[in-house]
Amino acid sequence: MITALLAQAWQAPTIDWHAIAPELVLVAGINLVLFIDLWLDESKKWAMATLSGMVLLGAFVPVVTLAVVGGDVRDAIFDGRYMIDEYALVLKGLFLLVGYVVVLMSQTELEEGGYYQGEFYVLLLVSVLGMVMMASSRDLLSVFVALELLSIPAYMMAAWRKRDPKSNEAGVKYYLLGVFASGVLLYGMSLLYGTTGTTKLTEIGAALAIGDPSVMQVLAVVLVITGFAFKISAVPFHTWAPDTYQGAPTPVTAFLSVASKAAGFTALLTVLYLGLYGATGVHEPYIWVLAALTMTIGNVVALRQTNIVRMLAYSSVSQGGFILMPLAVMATDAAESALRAVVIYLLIYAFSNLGAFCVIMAVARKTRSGEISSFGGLMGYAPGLGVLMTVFLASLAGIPPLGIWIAKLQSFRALIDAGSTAAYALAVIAAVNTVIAAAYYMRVLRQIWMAPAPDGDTSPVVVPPPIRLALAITAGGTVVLGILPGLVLRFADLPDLTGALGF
């Protein structure tokens, strides 16, 4: 008898390896670029890029197999803690998709600045392995070391110029601001565990919905919340992100604004959706304030940057702001199209803003200087990086027919489909601020297209290879998205999250 309890108690559970197979292959292509790294000639380094690039291209495979050819993909492991279905399958797409185009603009940096390049990649994999557990994590303890994963490497690659104070200082404030919204977010998820007694979200959901909730049930959803509003540089939880951004290197900069955000957006998106969806009187409001409040301070402050990186900076706050907006008025009948705006923005920022990051290293490789003013003239000496620079840029700023103006629609769309008196007011606020983001985009364009060139050097830019194949998937993602948004609103049709709320 003894024996059969024994075995029923450490009977391991049933895994579909199939399922997990993208985090599989990045496990055991972090451990191989790690083993490779340390027997490989210093000459010989610009070779990681190239295998972590592959690994990250040999994780997208399986993506791709489970979300084509597998049909109908839900796949439940450890009592539903971790699941692998279309919503996830989606993100964790978007999260390899991302790392391999940050590979690409690392790769000429890394080796011309005489920068360690294998520690970098395995970090940057490491990194990427958090987000793509988070897009499949249902469950608290699941959620957080999914969120620390991702968040110490991008710590440690936000100060990769250790002799430049600015990566230092970048580093450091990264560091300590989110180590205090870890303890933070820590903490309201063990009031959400002491008062419901389960750490899985489904439970907590259940439990939440049952009468109004406590005083500490309160207490802990804005804790929560306030602990995700950090990571995804929410107002007034934002300080970090525009001395961050600068100070670290590009390509950082740029995985730090897409990325990490969408990654703790994600991380949103399933505790509010599956965990706190019966204290929708707690967060709804909370959420509201902090999306008005994010998009407005982020445009006006971005208003008066000279800086072409910290401009975008702040333009990342607001559009977090943009993006938080759906999920303000997800408990009324539109609580689907809110899930919906939010995974669609998240796709088609990610295109836009990493080219513009791209055009941004290439630029600077010639001009040496990060300030608006250095834009001047492209159009003249270097068109086609004027012609991307202007695609991304109005993508950001919500002109069709490029990318993020069919995000920005579904998100209005949202507001609309819950008719309340709130919605309609922060869709008001929300139509003010894209009138202001478009202020700043064009003043970057002006320089582009109507100013001369600084100091009169209009001779040609080098691009360099990964840099040319970075701007060809991210113009290709900008342009193609906007003009047949059906792609990605037939892939952000999520019956998960949707089908566990009833819907």
Given for the second form:
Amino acid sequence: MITALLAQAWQAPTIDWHAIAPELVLVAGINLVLFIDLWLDESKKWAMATLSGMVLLGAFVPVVTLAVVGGDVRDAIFDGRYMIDEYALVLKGLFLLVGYVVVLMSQTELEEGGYYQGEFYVLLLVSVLGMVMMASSRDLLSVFVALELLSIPAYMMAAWRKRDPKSNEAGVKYYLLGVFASGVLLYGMSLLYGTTGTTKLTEIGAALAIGDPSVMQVLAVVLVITGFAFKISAVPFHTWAPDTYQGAPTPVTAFLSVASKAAGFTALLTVLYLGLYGATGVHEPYIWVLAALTMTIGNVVALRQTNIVRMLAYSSVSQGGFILMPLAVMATDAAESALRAVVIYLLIYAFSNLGAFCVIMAVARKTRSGEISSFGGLMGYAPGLGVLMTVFLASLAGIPPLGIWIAKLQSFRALIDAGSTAAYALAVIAAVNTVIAAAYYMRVLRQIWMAPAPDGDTSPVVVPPPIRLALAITAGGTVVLGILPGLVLRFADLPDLTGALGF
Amino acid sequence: MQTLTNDNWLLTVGTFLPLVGVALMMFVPASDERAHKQIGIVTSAATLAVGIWTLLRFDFDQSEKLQFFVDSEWITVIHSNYTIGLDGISLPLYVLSMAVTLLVMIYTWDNMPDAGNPKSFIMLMLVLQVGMAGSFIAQDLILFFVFFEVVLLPMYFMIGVWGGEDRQYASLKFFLYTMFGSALMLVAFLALFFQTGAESFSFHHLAEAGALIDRDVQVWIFAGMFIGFAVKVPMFPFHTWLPDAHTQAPTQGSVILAAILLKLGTYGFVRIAIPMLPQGAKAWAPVIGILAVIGIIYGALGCLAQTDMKRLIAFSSVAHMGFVMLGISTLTEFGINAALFGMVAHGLITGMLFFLAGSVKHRYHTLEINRLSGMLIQMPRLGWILGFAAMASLGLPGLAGFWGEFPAILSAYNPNFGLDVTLYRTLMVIAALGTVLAAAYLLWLYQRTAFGRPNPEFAGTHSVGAAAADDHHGADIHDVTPIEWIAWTPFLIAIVVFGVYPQLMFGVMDPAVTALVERVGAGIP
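So that was the form predicted on its own. Now I'd like the form predicted together with the partner chain, please.
Then the entire complex follows, led off by the chain already shown.
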């Protein structure tokens, strides 16, 4: 009787194994790494990094094949709550690549610091898994689960330097504010569910698009955006970022400032474009204010920093403002340009920002300092690193023909495409901010090119092979994408996600 | 648009050839300074050879058409293409940029700035050359913007690393001013793109479609471009970066800055802002004219107050660029021709003056006008060249400077398209007074530095003597060296040739300018 009932009620869904292969490879890899770590001798722990790197590259393979095969396998699975479309694939590729570069960066840091290597990589892989899932999530529940899956390991990774009080502070701050943000987000989501009766984003979108949103719904939209604003460290919810970035080990900082931020933006994009777009009057002005504040305050505070990591932390806050900027016009004709601008920005920003952190790591191995002044005379004793840092920072400043210029151009384009007065005003604010940003990036370059070495120590810098590889990947990406942006702009044609909207 | 697509490889090769030199230099160790200087000279000589070949292949009878035209896909998603071409307006500037780079390279052989490290210095100069040449051939707004920005970083480092005492302040100021201008310029470019219906960023398309935009919108977009280009020119009141940058830059940097970089701004007005936004241009023309004349007078008065020779030359740039902008603001064929001529002439003459200032500094270790005197006695040849360049700069008929200034002033008598005649005639009179002031400050400079007895402070330093040991230790007063002769003679010859036979350049530019003004006229109801 019971068996018959069960057989009737529960039907195994047909699962497209190819479509979820990247996640499966990651899950298998995580278990493998965890298992091997248990049995591996302490002296051989270095192998864990290599293994984790291979897991990430292994997960990259199905992403590529899915992109090549296209069409039929990209159908919605799990009732359209988990999508494998081009948008998801591009971002999955980004997260896996960033994960790989972070593994390369972590290798020497962990080996030399004698930290818990196996556990670190497991957590890193779990976090990347969360991000990869985030790219496909099209339901409030899976968005939230993915968000927690990527955040919780990151809290621990931030505190990885166990005996360093600063690292502990970093972890605790990140954790407390992260949990608070999750709470806010969850509250917003529960209100959305309560007022629309569904957790599927497209259905929420359809429900919100009818008539004016109720007070509850307005509150829900504001709370959901606020929750993500913490994740992407938008002002005024950015206060955790500088302390966490400064205290965490450098590879973790790089990971947080690129991958975790990109995941937050991915979630925001999905939720906005599929669910909340109807509530124009609510999210449009809110995001406008967030973007303007984020880029301006991030920049102005960055001007005053003397520690390079802290400066890059604020710079990444302000870059977040630039990424957020086109979303302020997402409910207009410029919706498609805005989406493209955000995705392009995330892709290219990842290369330049990771690259800058790689150089910082390489230099800090010699100078043992995080002060901007410790970069003095770098051109003299390590011209290669000096030129690379110039490339990365100039890219972050948005100078053509280096990477981010095209992303900035796309952001401006979206705003001007929208053409409203508010959009133009934001464009002018952004233009002024570009100049402020240039001022502090140039300050670092000034040290590198023009100042003498602080203590007269001009012995060469030894760059370990993994970091060399990481530098090659990031520098290559920054330069090539700047000169031939067509390579990634193609990916950003996202008919699937926007198609759902009927644009 | 009529274009000639013969030899379409020429411009690409000519523009990017310097990068080959940069790639080579990466593999030569920094300690081998001679090799780097050789590579620099050979690369820029090869680049100029391509430039001269371009000059020979250029069809001068059709200089109003874009020649060597290429239009291939670049960033298709945003409708931006790799569109390049050369016509009578850009040809002189394109070749000038190549010639100046080579001569500066040659000058570097003997005159490396104190900070050393020729490897980076020469690499930066070659990258700079790519940006400059590229800006003059670009026929697509985004492509132009990219090249326009490429020059920014190399120049920043040239000033900041190899410059004088206040180099860091000066370089940052240069950078931020330009960055500010270009950010607003970019917003203006995009606004133009979307207002015209967003089909293509090509100059040709925008020049046709831009004229159809509402007048008020044109005025706003023009304002954005105006700030971008006016900072680069630089026009009063955006000029304050210039004296600092020029004074602090190494000689090579000053020469390139004066000869080419400033022209990017004026070129932008002629090539982009005015033809694409005819009504905006008409609305802004009186403002440009007034600011230009303020620049002329202000620059001249500034010159009279300077005590440093290099700073004086820098202020004279502000005044000279004022004449150029006055010519442009009349929107007449005559005025724009004069402006384009003035751009090249100013490049040659002021470039020469900066070379001289560099050499004087090298010998006396000071540029304080009060301490310099009697150069004609101590270094007769250098003294004569300084006199020659000063005469050319003040606009002596028969030398190149005259053909930039005089027609520009004259063109203000009859501005085009119903611009306010009274205003322009007033401007004309004031600008004419500016030439008198120019004569005053240049002759006064020459009198103080070249005439009279040599300052006893430097009197005994021909030979190695005890006097050489104190504050100006190492001062070695000698006349023009062979390397300097090689680097300078082409400038001197060009100044005379263009002065005696200006038709050489007017002939090339005029058909293109006529076509341009016609197009502007068609866009103004």
